[in-house]
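Here's a solo chain for you in structure tokens, the form predicted on its own.
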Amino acid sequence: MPQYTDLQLDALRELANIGSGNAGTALSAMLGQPVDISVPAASTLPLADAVEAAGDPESPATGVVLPICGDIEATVLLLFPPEDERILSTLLGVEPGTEDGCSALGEIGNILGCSYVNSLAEMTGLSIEPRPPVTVADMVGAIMSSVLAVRADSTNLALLMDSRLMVEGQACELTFLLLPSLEGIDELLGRLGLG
């Protein structure tokens, strides 16, 4: 794995923090309710460690996957545990686990992911955009393995954020995982003057 300096890693974490804040603002507009997203943990990890950090591989979750294309190639993955899926679905007036519930969760993931990606583009001047999201329900380990298999040839580093999403006084936890290619990380750092 390439070695990044503390300054480079801090800059990547700061991009993640700003992106998350913008994602919270976008979700608030969608729900019409105050939303706050804090980022208590942001880390740059080898892929094997990122799998473990994403949660118990045997626990169920719903994942929203957004491929990113343009000046850098990457994948954004959001993982929602069942209880948090229930809370968000209820707030949107849909039944969790149904087709409408999965569609609503996919739209939430799409809004969060797009807001994050747009923040990256604005801060770095990169021309990047997400492709349509895919929503899957499975065990955390299976979701992670599927996503990582797509990026394994070009990536061995993940930016992992464990975020706490607060909507109308209810706590929802989600894991936000960004998997850029190594070239993508170098391009991000170069745009920040830290290449």
The other form holds:
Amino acid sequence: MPQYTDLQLDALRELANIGSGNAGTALSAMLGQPVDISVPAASTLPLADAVEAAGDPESPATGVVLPICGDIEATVLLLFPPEDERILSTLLGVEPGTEDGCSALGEIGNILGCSYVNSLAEMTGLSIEPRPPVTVADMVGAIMSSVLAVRADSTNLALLMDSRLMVEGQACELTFLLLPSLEGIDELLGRLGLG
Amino acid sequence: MVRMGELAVSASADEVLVSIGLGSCIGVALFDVRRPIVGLAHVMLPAAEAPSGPVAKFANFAVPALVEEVKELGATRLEAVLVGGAQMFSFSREDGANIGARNDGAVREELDRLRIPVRAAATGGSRGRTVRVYVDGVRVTAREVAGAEQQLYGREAP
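We have the form predicted on its own; now please give the form predicted together with the partner chain.
Shown next: the complete complex, the earlier chain at its head.
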């Protein structure tokens, strides 16, 4: 079972910080409004705890999932609670819950995910690219557990790199999770000279 | 609360076993055909060669472990109800494609091997589900996001 030192977790947190900073800038440009970013958390959790870390597992949310391929395998997951999705859709001028609304949310996920991943790639010199996003509206627990199950064959731990983006002056918040594979984490740490 | 990879059993009339937000995971409910003795396993993946992590992570270890635990409470002849095993994301590539269906297949194979009939199931599809197993009346219900709780199985009071 891999354990990470505080130094390693700090380094991953710093990566998440820069990544979500770039994603926040992209969101801000799209909306024409300032976006605040919470200090990201990086933590390793048993899988069942990781499911719960994303919020009440029975609460509904829209999730945008981007699989990341290349030198590292990871999944980016953006979670929008329904009320925040409504506000965000209004800011974008689309009707929430409709096909247009859904595809706009997927596009936001795509742009945020790409800017996050690109900044990781730049910092670490890794060649990584996101695949097209899949958008799904369901229970938070069902979304999280299904994302985690994909990589759970060989591990019982998940590394969560968790940031929150908040649109200033609006009660609109979204959760941004990066879930790298274990090999992916080692690769990231190796590139930072902390492997 | 039966979280991912966990299992629980009960014979106390006031207890309810719950797994919230099953996506590709599958909830295996087992109960004695006569007495109100129930169990629930929250299975994550189809099979592994060796057990690793929580006891109910892999179907091929979870089902026998659950059988053993309900039998310890006095269950003799068992029946099952299955909930979950959805395909939440439809990625074009194979990676992670349809873990839900493979979980469903693996659980049924294991139950078949142990000669435990499946009395009802709400599996497959693309929606997440919450499963509740009530000891009282040996009832099993499933609920989708923002949906109503639907009874899949229940026994008349003797």
